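Have a look below at one chain only, the form predicted alone, in C-alpha cells format.
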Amino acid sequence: MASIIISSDSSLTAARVADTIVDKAGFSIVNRGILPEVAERYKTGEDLLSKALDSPSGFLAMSPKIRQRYMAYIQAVTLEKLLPDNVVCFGLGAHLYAKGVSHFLKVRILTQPEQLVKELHPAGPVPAHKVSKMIARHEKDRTRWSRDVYGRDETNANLYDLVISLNQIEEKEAVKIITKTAANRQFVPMTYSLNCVKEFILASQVRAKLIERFPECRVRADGENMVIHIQALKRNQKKYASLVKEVAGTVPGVKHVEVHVITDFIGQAVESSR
C-alpha cells in the first residue's frame, strides 16, 4: 500500500487525520518525533530544526540559506523513514521534496476557517472583520516559506494527488477517502518506485553532508552514482571538486561521484573589483 504524505493549512488537523489513519488502517507514523534523531545525527539543535519548519520567512527571520541547510538535514532522515510502505507522514515538509514517487500519495487537507482561526489565535475569539485577514496572512507566510526553501507554492493543488476541503466533508469521511485511495493499485510500491526512493535518500544524505560548505549544491543520484553541481570561483574549482568527491564518497552506498563546477560569477566579479 501507499505511503501517505499529508499537507494542511492546519497542523492540528493534519495530526488528527494522520493519527486516525494510524489507528484505523494500521499505518506507522512519521512526524516531528524524528527531530531528536536529526539533531543527533547532524550535531545541531532540535530548536533550530523546529524553527526552520515553523518560523515565517521575512527580513528578521532565519535566512533562506540557513533554513535550507536545516531542511536538508530533516529531508535526509524523513526520506529514510518513508522507504517502508504503509507510512503516514506530516509536519516535515515532505510534500515539497518527496516528489516523483508513484507510491507516495500526497494529500492536501483544508480545514474549516473557524477551526483554523482558533488554532492561529488560541487566546480567544477574533472579530469577524479580522478573520479573513488572519487566514490570508497565514497562507501568505506558508507560501513564502515553501518558495524560499523549495521554490514551490505549497498551496498549489497540482502538487497533490488529492485535495480535500473539510467545509463539507467531516474528518472521519476524509480519512475513509484517503485510505481508500491509498489502497488503489496505482499506489502499490513497485521495484522502480522503491528504487526512486532509495536514490532520493542517497542524494539527500550526500547533500546534507555538503550543504554547510556548499549551500548552492545540487545532488542527483543515478543508482550508486552521484552527479553533483556546485558553484566556485575559478581559482578554487579543482580544489573544491576534489573536496566534494572526498566528502560524498564517505556516504555509505556511494560508488562514483561526478562533480560539475559552475563559475560563481557574482563572487568572481566581487573579487575582481577589489
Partner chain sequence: MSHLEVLLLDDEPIVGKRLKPALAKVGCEVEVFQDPVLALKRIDEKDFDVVVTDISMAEVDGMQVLEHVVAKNNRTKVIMITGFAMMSLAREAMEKGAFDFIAKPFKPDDLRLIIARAAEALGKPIDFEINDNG
The other form holds:
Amino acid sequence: MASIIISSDSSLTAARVADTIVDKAGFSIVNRGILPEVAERYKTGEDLLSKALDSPSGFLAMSPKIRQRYMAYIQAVTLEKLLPDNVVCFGLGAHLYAKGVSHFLKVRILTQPEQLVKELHPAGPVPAHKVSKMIARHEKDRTRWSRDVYGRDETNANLYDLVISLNQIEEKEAVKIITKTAANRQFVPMTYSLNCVKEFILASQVRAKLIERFPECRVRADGENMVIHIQALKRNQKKYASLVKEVAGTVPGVKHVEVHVITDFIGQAVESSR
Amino acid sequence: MSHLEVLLLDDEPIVGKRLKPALAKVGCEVEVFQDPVLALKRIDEKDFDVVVTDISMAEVDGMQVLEHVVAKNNRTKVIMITGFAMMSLAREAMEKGAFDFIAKPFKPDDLRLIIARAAEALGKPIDFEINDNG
Amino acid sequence: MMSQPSKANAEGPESHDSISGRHERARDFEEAKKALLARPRFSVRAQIYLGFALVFLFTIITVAGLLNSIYEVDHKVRFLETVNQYLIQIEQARRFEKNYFLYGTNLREGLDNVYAANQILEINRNQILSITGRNVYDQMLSNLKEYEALLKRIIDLEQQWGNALANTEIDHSIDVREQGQSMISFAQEMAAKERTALEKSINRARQMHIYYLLALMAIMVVNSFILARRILVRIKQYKTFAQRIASGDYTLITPMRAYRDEFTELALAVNQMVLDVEAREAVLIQSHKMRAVGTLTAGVAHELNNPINNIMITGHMFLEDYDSLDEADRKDMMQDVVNETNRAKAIIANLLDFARESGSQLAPLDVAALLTDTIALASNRLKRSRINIEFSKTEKLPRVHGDSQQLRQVFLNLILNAIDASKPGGKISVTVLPADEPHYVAIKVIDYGTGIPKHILGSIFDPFFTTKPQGKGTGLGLSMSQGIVAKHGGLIRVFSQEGQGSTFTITLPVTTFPAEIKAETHLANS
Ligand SMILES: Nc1ncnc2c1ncn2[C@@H]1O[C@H](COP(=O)(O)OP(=O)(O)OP(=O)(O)O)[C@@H](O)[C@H]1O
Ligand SMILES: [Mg+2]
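Could you present the same protein in the form predicted together with its partner chain, rather than the form predicted alone shown above?
Every chain and every other molecule in the complex is listed next, the one we just looked at coming first.
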C-alpha cells in the first residue's frame, strides 16, 4: 500500500494526524525520531539538524548553504526509511524532496488558526488583532525556508495530492479521507515507483557524502549509475572529478559514476540568474 | 510444473524476439504480438495468465489494452512496460487495474521477477526465484 | 532522480560560426560608418544659420536703402524750405519795389530783403548745390545780383534826381520787374520740380517697405520650406527605418545624400542599435530554441528508451545464453545491437543539431528536407498528443537561400503551435509547394484545432502575446518567426477560422532570385 507524507503548517497537527493513521490503519511511522541516526551516520549534532529543519531563515540565521547540507543528511536517511511501503512520514521536509513517486501520497493539512496560534505562542492567549499577523509571519517564514533549501514554496498546493483544511473538515474525518485515498489503487507501489525510490536513495546518499566538499553538486541516479555535476576551477577539474568518483563509489549500490565538472560557474550563475 | 500463459505485446520487434526465449526458459508459454489490434483479437479468444504490454503504440495504446483485458477477465495480470514512464501514467495504469508497471529500459530478469510474482499471485509459481522483497 | 531542483544546463561556449557571423556584421557596420562619414558636411544647423544670415543681409541692405531715402526726403524738404524762404524774401523785395513805383515809398528796405535772400543762398549753398547743381545756383545768384544791381541803380538815380520823375526810371522799373518776376518763377519752377521729386522719393520709400516685406516673406518661405522638407523627409525616412527594423529587416543604413549632417549621427546610432538589437535577438532566438528543445528532449529521452531497452535486453540475453547460442544467433543479436545503437544516435543527432547555437550561415536549402527533419524533431510531441502529421511536397522544388537552423526553428514553432491548438487524435498537414508569386516557395502548416478568434488575430505576431498559461508559452514564437522569415525576404500569413483551424503560410524567395537583388534595392531606396 501507499506511503503517506504529511505536511502541515502546524507540526503538532501533523504529528497527531500521523499518529492516528498509525493507530487506525497499521502504518509505521517515520518522524524526527530518526534524527539521532542521521546525526550519528553523518557525524553532526542532532540539535543542528533540528535547527536546520525549524529555525526561520533570515539575516542572522543559519545560511541556506549550511541548511542545505543538513537537509541533505536528513533526506538521505528519510528516503531510506520510506522505501518499505505503508509508512507515514512527517516533520522531515519529505514533501519537498520526495517527488515523482507514484505511491507516495502527499497530504497538506491546514490547521485552524486558533490551534496554530496556541502552538506558536504556548505561553498564553494572544490578542485577537495579533493573530493574523502571527500566522502570516509564520507562513512567510516557512515559505522562505522551503525556498531557501529546495527552491520551492511548500504552501503551494500543487505540491500535494491532497489538501485538507481542518477549518472545514474534522480531524477524524481527515484521517479517514487520507487512509481511504491511500488505499486507492493508483497509490499501489510498483516496480517502477520502487525503482524511483531506490534511485532517489542512492542519489541522496551520494549527495550527502559530497555536499560538504561540493555544496553545489547535483546528483542523479539511473539504476546503479550515478551522474554527478560539480563546480570546479578548470585546473582542478581532473583532480576533483576523480575525487568525486572515489567518494561516490564508496556508497553501497553504486556501480558506475559519471562526473561532469562545470568550470564556467560564473557564466552559469549569470545564465541562471537571468 | 504448470505453464504460465503469457501474451507479450510491443511494437518493437526486438522486445518480443528476445524476451520470448527469455521467458520460455522460466516456464512461460509466450505469444508475441507487435500489432495491438491482433493482440486484442487474440485476447478475446484466449484467457492469458499474464499480459505484458507496451504503452505507447500507434493505433491502440497500452492503456486501452489494459482496460480491455481487465474488462474481459480481471484474473489476468497485466504488466505495463513503457519508455515514457511518468508518475501520472503509472498512477493511471495502477488505477485501471495493472498488476505492475515497469520503465524501459529493463533487464530480462526484472520482467521475469515481476512475472514470477504475478504467477505466485495466481497460484501458479514459475521457475524463477523471488529473492528480492522490494 | 534529481536530488536538487534542476537548472537548465545551457551550454556556454558559442559555436564558431556565430562569432564569425557577428564579425561580418561588425565589418558591415564599420563600412557603413565610413561611407556615412566620408561625405562633406552640411548640417541642418548650418542651413538654419545660412537662412538667418541671408535674411539679415537682405534686411541690412533694405534698411540702408530706407535710411538713404529718408535722408533724401529730409534733404529735399529742407531744400524746399530754403527755396521758400528765398521766395519770401524776393517777394518781399518785389512788394517794396512795387510800392516804390506806385507810391514812391522807400526802396531801401527792398534791398534789405535782397540781401537776406542772398544770405539764404549763401548759407544754404551746399544744400542747394547738392540738389540743383552749380549752374542753377550760379544762375540764381547772378539773377539776384542783377536784381540787386537794378535796385541799387534806381536808388542811386533817386538820390541823384530827387523825387523828380525821370524817364529812365520807367525803363528801370520795367527791368526790375522783369528781373524779379523771372527770379520768382525760376525759383518756383525749381521748387515744383523738387516737390515732384520729393513725392517720388516718398513714394519709393513706401514701395520699398512693401517690397521689402514681400521679399522677406518669400525668402523666409523658401528657406523654411527647404529646411522643413529636409527635416521632414529625414524624419519620414527614419520612420520607415523604424518600421523596417521592427519587422525584422536589419539592413544597415547606408549613405543616401551627397552630404552628411546631424542625421548622419542618428544613422550611426541607429546602425549601432540595429547591431545590438540583432545580437540580443540572436540570444533571444537561441533561448527560445532551447525552450523548444526542452519541450522536445523529454520526448526524445523517452524515445531513446526504446532502442536502449532493445540493446539492454539483447545484451543481457546474449550474456545469459552465450554458450547455448549458435554463431548465427550471436551475429543476429550483435547486429541488432549495432542497429539499435545507430537508431539511438539518429534520435539525438537531429535534436543536437537543432540545439546547436547557430551563426547566420546562408546556404541554398532544400526546404522539403528541412521540413522532414523538423517533423522528425517534433515526432515525439506528436505521438504523445496522438496527432497525425501529414507531409506532402512538390517534387523538384527550387532551393531557398537561407539559414537552415533558423528556418527549422520557424517551422518547429509553427508545428508546436499547431500541436498546442489541436485536440488529441487530431491532424496537422504540412505542405511545401511553389507559391502563387513566381520565384517563391510556400510552406503551409495547417491544423484543424481551435482556430484563432478574430479579435486576437491581429496580435498573434506581437512579441509576448500569448494565450497559453504561464510557463507554457512565452508569446515569442510567432514574433521571432516573423523576424526570421522577414530576414529571408519572405512573409508569414495566417488564415484562421475559430473552431475550424488555422493555416500559416510562409513564402520564401528561391535561390534563382538572387539575394543580392534584395540588398541592392535596399541600397537604392535608403
Ligand atoms: N495554430 C494555431 N492555432 C490557434 N492559435 C494559435 C496558433 N498559432 C498561434 N496561435 C495563437 O497565437 C499566440 C502566439 O503564438 P506564439 O507562437 O507567438 O506564442 P506561444 O506559442 O504562446 O508561446 P511560445 O511559442 O513561446 O511557446 C498563441 O498563444 C496562440 O493563442
Ligand atoms: Mg508558439
